[in-house]
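The data below hold one chain only, encoded as structure tokens and taken in the form predicted alone.
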Amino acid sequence: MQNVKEILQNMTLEEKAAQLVQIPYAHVGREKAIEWAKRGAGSFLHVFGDDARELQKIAVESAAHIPLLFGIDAVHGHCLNRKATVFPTQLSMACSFNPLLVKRMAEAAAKEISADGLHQTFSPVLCLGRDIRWGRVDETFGEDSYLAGELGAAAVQGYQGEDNAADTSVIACAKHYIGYGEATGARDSYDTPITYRKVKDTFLPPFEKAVKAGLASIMTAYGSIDGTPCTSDKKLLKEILKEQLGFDGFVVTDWENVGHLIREQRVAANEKEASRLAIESGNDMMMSAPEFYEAIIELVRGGEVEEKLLDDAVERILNVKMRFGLFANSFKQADEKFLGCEEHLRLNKEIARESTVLLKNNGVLPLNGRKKILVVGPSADDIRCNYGDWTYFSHPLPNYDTKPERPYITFLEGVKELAKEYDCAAEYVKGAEINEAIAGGIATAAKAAEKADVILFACGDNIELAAEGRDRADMRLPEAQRELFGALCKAGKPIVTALICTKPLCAPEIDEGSAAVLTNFNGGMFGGLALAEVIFGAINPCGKLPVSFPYHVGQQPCYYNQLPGWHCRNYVDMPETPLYGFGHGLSYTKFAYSNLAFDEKTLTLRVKVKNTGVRAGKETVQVYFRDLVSSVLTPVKRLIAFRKVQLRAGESRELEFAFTRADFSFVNAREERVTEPGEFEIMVGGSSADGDLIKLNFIIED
């Protein structure tokens, strides 16, 4: 077989230009695929089976002999086919505070994903959920960019695997490349205004951890940094991503961002210009842009863009196709047995589980038998709003004549299946749709309630209100719900309410009226049967937020990691805390925290953390950091480390946690990351909040 050297050196112009394109199939059609095809195109996206295999016969049996690479958006499970396992969303997933859970659950998705014969998921997300306005909140692993990292470099290994060549290995795609979630106002692909310093401190990490991890390739993000496009940032993807970080794979544009720089950013004239500025800024694939065939091909030869740039390009992405073992089987795939197996779906409900968030509980929870139960709410019945985004009818738009395929389990399902276990009488009102009323619904709802012992509120937000292209101003809980809720209160009778939302909402109303509170965002298949568990109390919460519940939209952002300087530290009407700070999470149990002690010489911590409860449970132990004095600003808090530990009732452990002297770092105003000497504050406990914090002092030397 040719290295891929030799492979280069025999490539013409135009099969070069080809292998730098992505076309999508499903918009250009079978004949035009086939074109593409044969003039040697590098991949294609959303085509599935047989019209796959033909396209790969084309390719391989063309003059270049080049195998194609097909992608597929696989966000959370192979979830564009009906017959896949849906998994939980990322920011659901990252509830878990479980790197393992996340690399399996990406490892069971790259069997699903390439049991299609596919070659590259378009995952993990990588942006940080820093505001809720933002439509695609529920895509990121939550606020945080050590979480994110650390969850993010898992799936990674799972989804390629550690033999990358293997039938059930897929290419991960990190995305979206980068700082897209922070743009002015939450506004999807907009301008975000921060410097290279934020980007190397805040968003990079997660980025860098990916790369660390082996990561064949990413995507570069719709929107720009402080008004210079991401596709066009040649700082950004040649100097920072592929020469600082020594990132090796390739690098792909988001959907039509060449045309973008045209069309909506306009930083280029026309095609040729932004296909210019796609390539010599370090862009090697181009998504969903077959105009830049033709512009690079006649740029190369008017001597306005050196033919290297291509070869370099060109290298990079033969160099993943060889790696992922495409050249030795390019019809590679993964047995078909694995579609929305059951040990998929038995993975599934486990995450599900270890997901599920006690916000508030005031002693309702968990319920005792023989009560008669009220479920209300249109969150109750509709698996849609367990779904999430990006599945098989949900994106890129909501198909209502899609009917979702089993097994799933919805809240209600999940509900009369444990009642009956606890000698339970379930009964169900819907009351009112997510976005709008329905006649009788309420006095229906409020009526039922009264003969009621305890009442399960299921309420939230769907993809029409939270997706790509799809953000929110208004972050309340629609006024359908809030009209219902406030019915379902003034029957007297505890409320027990779960959240089944995208991403936080804003509902203070909904904490107060309620006995308790929980959550586990879009929980997938079984997200309704790991609440009703919860309620139950089959099993013991464990589940903790990475993203912040803001009182109210103005309150954003609010993620924890805030700077100092805050004059006076609040707005005259509302706490400067959010209604449920990141990392917070309730347990049937309670853990306790001592013995912390800190080695300077060594940088190491350790903890003691003791089940006082008399119930089994797990924590997540979390280790915050603040640099007490630093040449610029830093945050009050940063996540350094957590663990999830099993303790039995009664049990204690001692936690041991080493760190080295990069690990205290930040990025200074010469964008170098650089550690301090000097007096550091480390605090460890249950979540972000000072309440819930054991703190003590130490010193890093010079």
Ligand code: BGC
Contents of the next structure:
Amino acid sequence: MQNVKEILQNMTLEEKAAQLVQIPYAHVGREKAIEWAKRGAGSFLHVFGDDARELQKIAVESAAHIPLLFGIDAVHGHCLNRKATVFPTQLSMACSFNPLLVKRMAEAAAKEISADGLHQTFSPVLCLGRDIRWGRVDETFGEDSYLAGELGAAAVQGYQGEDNAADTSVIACAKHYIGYGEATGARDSYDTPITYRKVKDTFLPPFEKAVKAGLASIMTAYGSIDGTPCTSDKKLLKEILKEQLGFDGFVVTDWENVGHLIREQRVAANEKEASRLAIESGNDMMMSAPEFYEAIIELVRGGEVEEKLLDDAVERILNVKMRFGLFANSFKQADEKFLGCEEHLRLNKEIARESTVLLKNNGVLPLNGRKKILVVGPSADDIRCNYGDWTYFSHPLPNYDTKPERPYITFLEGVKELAKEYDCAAEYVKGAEINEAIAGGIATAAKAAEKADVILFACGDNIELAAEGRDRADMRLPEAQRELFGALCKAGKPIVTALICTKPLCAPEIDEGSAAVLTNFNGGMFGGLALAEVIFGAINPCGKLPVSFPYHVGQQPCYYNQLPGWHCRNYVDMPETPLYGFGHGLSYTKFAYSNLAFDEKTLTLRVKVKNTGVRAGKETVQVYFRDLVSSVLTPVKRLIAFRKVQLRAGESRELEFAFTRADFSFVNAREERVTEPGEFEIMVGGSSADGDLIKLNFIIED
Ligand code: BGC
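Switching from the form predicted alone: structure of the form predicted in complex with the ligand?
Full assembly next; the chain just shown is listed first.
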């Protein structure tokens, strides 16, 4: 077999230009797709099974003989295929604080993606979800850079496998590089007023960890940073990513980003200018930009762009194709039996269970001796509310009315199943739609409430109120559901609220009016079942919040790792803290922390954790630090480690965490990552709230 350099030497300019485009199959249609395959296009996206195989055959028989690479948005499982396992969304999975589970999910998803003969997934999302108004917070691992990096690296390892060339390994594509969630006003793809220092300090670390884990492709963000589109930012793509981080995979633009430089962002006047900017800035593959092909050929022929730039980009793409075994086996495909198989369904349940977060409990849970259960709410019996975005009936396939396929278990079904086991009776009244009233809905629910011992209220949003291009300014629970809840409160019965939502909502009235509140966001096929299991006490909850729930949208952003310096530290009409903060999550047992010790020589931390309750449980031990004096403002606390421990009732364990000086670093005004010697504070506990942390100070010597 020829090596990449030899293949490149024999390629014509046209073949090189074609190799750099990723063609959207559904948009161009089969006939045009065939023309592109004959021309030697590098890649297609959103094509499945037989259609993909047909194109591959054409590509390998074409003059260039270069196999195609097929990309797909398998964001939480290969969910654009209706036979596949729909795992919890990234935000949901992040509640598990469990990198191993995320890795296993990615391995399972890779098998299902490969079962369709596809090679690249546009996942994981390593943007931070720090402002809940942004439509895509559900796609992130939450608000914290360290957590996103740990889970992101695990996902990359899971997708790509130890043997990249294996039939079951796929190319991960970390996205969106970079700062996408920070746009002014949380407006999707809008300008982001952050500096490179901030980029390097806060937003780069998750991508850096993904690169260290072997990441083979990365997608640029739609937005711009302080006026420069990420797609045309040479410093971001060439200097920081390729040179400083040593990224050796390929950079793919987001959908039509080359065209966006002309039409949306207006930094280029025409296709030629935009194509020149894109290639010169360091993009290697242009997604949904067929116009790039002709433009770049003309530019090279006219001496306006050096052919060497194309060579570098083609080489990166071919290297990845070689590394993932596409030259050796262009039709590589995993067994179709993996799609939605039993093993993946079992894993799916395990993740949903570990990702369920108990936010409030005044003692009503686990339900006990309450025989007559009334389930109310629009999210109770519609699995689409648990699935979230990027499935076969949502974005980018606009088929919201499509009937979801079994197997799945809605919250109502889960409650009914468990009610039988616990000898209870469960009745259901919908009461309202997600975003509109139902005639007589409130009256029927209120009447049924009178006879109930406990009300399980399943409420939230759906993908019509979230997702790409669907930012919100009002983050409250929609009015129809607020009214329904108000009516239920009047019945005076204990209410347990299951928040089935894409991302946090501002619902202090739910907290106030409910005896208990729990969530697993979009928990996938078994998200509803896991909520029901927690309610009945069949499982002990152990999820923790990867993102804060504000009281009010005006508090945005209210992530935990704020900078110091806010005069008075709160609004005159609102607390400074969120309703439920980062890392928060209750259990049916209690954990006590003691014996905190820090060895300044070895930078080793020791702490004792004890399960002081009467039930076995899992705790996520969280370690935060603060640099007490630094040359630029640094956060009041930063997560630097976490570990999940399982403890029997009464059991205790000594944990040890070993750090390096680099763990206590930040990026200074010269854009250098440094650890400045001096006094630090270390904090350990079960959430980021001050009251949940034990602390001590230590010194890092010069
Ligand atoms: C999204 C990406 C996605 C791509 C391909 C874009 O609109 O921003 O996240 O991978 O489309 O579907």
